[in-house]
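One chain comes next, on its own, written as structure tokens: the form predicted on its own.
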Amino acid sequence: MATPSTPLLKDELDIVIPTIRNLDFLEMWRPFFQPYHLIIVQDGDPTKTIKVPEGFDYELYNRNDINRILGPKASCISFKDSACRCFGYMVSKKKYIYTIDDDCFVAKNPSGADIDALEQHIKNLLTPSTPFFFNTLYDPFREGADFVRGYPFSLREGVPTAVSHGLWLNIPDYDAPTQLVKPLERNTRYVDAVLTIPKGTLFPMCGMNLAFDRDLIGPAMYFGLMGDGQPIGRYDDMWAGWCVKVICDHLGLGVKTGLPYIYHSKASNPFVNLKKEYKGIFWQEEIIPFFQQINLPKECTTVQKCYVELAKLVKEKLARIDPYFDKLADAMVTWIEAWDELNPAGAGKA
């Protein structure tokens, strides 16, 4: 598929990639990613050199850079975990972010053509969402679709789309117990659909093929405390997704899921994953009802105010489960303080 002569949002979008390895995978994405600016967040050993293919416009941050830029507030950024990607969201100066993992390749549609995942995400973000009333033809703003009979005209304008959540062919995004039970399962189903997740409905957000409007929801895209020194891993994007959805619902913003697909090439070790996830598997049975019952006060008129209020509720309601949540609540507040320091013009704007 040929790229447009002027790529969509060329000067308004950053691509954020967390990595521990050389970024050879970018060669496959070159036709789609080369026009854009990349923010690479190096995980793990900062003395290791990460090689980036020639011809890409990028900036690379390692742990030393994070410590230098954030000072004591760097404690809110995870170490030895892909959750460190959210530092890239913080230092970006663009309106939109697309984030992808380095084991995600270009997928093909049923006709055999390469899928320009970025282009589809941009289309999702630039068209409204419909969270208040479900349209049975899915996204009414896609070509060839519309609002069906019985859809209220008063709701057809929709709301701004804050998040576009893409999916994956080949290796599904399963938790460790499901991986162990279905080690050979691969996703080959290409469903040609985009839909708005209804208001009041949470979802499991996967961070490996995700785009969002940084101006609308950026300060809530905190991937928590995971990895080195923490009792839990692989819940970084889940945590962000629950927080983001509650705030989007409160502020009248939309979240879409479905297209585009990427090809997820590498299955992570289910035994390693189980060690990271096992507490989360228990904790989520209490965390999810906590998020389902949240009703943010009307005084929370910005993402930052919403997020600080969420941090307060986490401390009040979840710290009894484990002291980790007390620490996480403090890190959530630190994240917002760091965000506003690096984004002073946007403080309170979102």
The other form holds:
Amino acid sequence: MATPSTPLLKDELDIVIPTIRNLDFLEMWRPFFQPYHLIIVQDGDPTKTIKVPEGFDYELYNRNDINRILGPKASCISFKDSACRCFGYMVSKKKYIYTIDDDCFVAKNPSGADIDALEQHIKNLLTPSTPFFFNTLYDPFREGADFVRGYPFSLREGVPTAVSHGLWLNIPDYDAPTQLVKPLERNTRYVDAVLTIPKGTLFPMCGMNLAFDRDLIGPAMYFGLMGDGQPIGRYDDMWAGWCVKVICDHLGLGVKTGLPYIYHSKASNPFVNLKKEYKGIFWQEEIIPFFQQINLPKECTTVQKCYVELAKLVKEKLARIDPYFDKLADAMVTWIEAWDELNPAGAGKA
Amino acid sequence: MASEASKSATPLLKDELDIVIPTIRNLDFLEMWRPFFQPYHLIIVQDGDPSKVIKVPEGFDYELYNRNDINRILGPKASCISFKDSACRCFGYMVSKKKYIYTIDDDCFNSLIWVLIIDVVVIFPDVAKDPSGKDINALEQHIKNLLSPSAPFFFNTLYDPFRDGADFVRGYPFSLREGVPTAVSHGLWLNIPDYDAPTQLVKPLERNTRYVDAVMTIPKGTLFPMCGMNLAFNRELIGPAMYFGLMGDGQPIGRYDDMWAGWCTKVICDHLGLGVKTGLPYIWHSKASNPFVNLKKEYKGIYWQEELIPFFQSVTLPKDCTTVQKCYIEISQQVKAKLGKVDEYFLKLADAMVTWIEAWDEINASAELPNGTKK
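Having seen the form predicted on its own, please provide the structure of the form predicted together with the partner chain.
Below is the whole assembly, all chains and molecules, this chain first.
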């Protein structure tokens, strides 16, 4: 197969970065990010000035902006938590989003070359996924690979890819108990694979190095109610990931995971993390079966309809765990209303 | 914790594992495997002309069965064992007395990873010794895979959490971290990839040069194409499901033996709460089979698999199928009921599946194998 170079998509992709401190990390990404428009979501104290390195084209939103733009609906956007990043998804006008944390740097591949994470995400998003049957040589659309013997031919067209979930070298994305037990563990294993997560299988979606097709799945990328005034933290991306996967499975969209790697430099404080995750450790035991058993009705033909249906089910079935889920279900609806207001023409996947 | 388990050396399991090799020509390839295979007992299944003498390299402990032996041992039930097709290897699974099986093709060699100073990973066949080269011990990796749990209910984005230097990631439910017993370890191949005939015809030059340093569990509910070239399994947990079907001489199809076994195996593993891993180890696959010959063999399968896959995807096994054999018989009944209309081959195959189980149970009657239990 011919291997054309990967398109830059510089006018079709926004990079969304939540930050509360500074954006120094952007210097390292400059060769890769400078062509793109950035959406900075400034968390925390809105009076603080976040300095954006010279030469980047960006829009920046602090809490005052979020409140101004969304009015009462701003209640669905988390405060004092990187979950606020999803506001950036909502206000973007582009087809694709790449989101990255401000402690994530350019990684090197085994031959020592810098990894252009964005390029790999774009490759992942622009090639189909294969959720219905597992290909043992992983992504068959990668150069030098293909579908293996025994892979049904009718399934080789694949489905559109909605999400590209990248990974992290160095500090792995562990929960607090694991961090406490294994504080020294570093991820040094470069796994040269991209693969589709099969239909019907959930996964823990990490927001540190994540790209998605906003047209296909954007409204499902709500990062929940976390941080200030909320009983839980560090489950924002998880929540979005479970909703996204259920909806993708229902709508026939694909989720890929694997390459690219970024270099995760900062280990968050496990004691702080445990406080944030504490309830989640118990709640996820009920949340997972809930998501695993969801059956969305046929009439849910758009992402928004799926999402609102999910919100209903959350209220019905999870509120008994904790009133938080009642609030969350309401916030999910608020999010969709806000999304549709800010994005009137886009009605999601029909 | 995973990190502690990995610090101990992987057990050899030399008295618990048999290596099953089908062959029709010769076993020269064993010379290259000698450092890794010599501790183990080999079961050679000689396909084709039984009057030919297959020379086994010196120093290996083995039993060898040709067609006459198979006929003698199984009597009329020998009809379920393919002739003139490597599918005959499953006879070796049946007569083994060990807990684990490793099966490999006679054109598969061990790979050498050359880790150079600048950390480039380059893979060559083992053509020369070099101190910087690190032999891939495929068998050792398979054993590691089989001795550590699988995680089929939720996808771990760092792949096998039981490997050295890895773990479950944030968001992975704690109640699922015990995993389930691993029944199958499906290894991969560098150099000649396992492509079907159309792909081989279209891309004759493609070689698999990508070493993917991962083992992962294939999630519950997802089927996969199981290749028999580099495959290990826990015979006690899943052995009876590893029937490689009716292929070769007198049969309308070939190159679907391992595929058939893989679909049956995965459905049964999913039902019984057992795990299937895929990924490492790699072997070096040296011989590209003839794509024109392959197309003839696969031709019907190309159409049939379009119906077979939905069939297997929709198989549900009743609660009372609590052993592998019961599951397998149930599948054979469903094959007869639902696939007979695709081709009468499937009626024959369904019967052969039952014959296989009867033969398995006869041969393994004294062994009192524990059966896999339903989740």
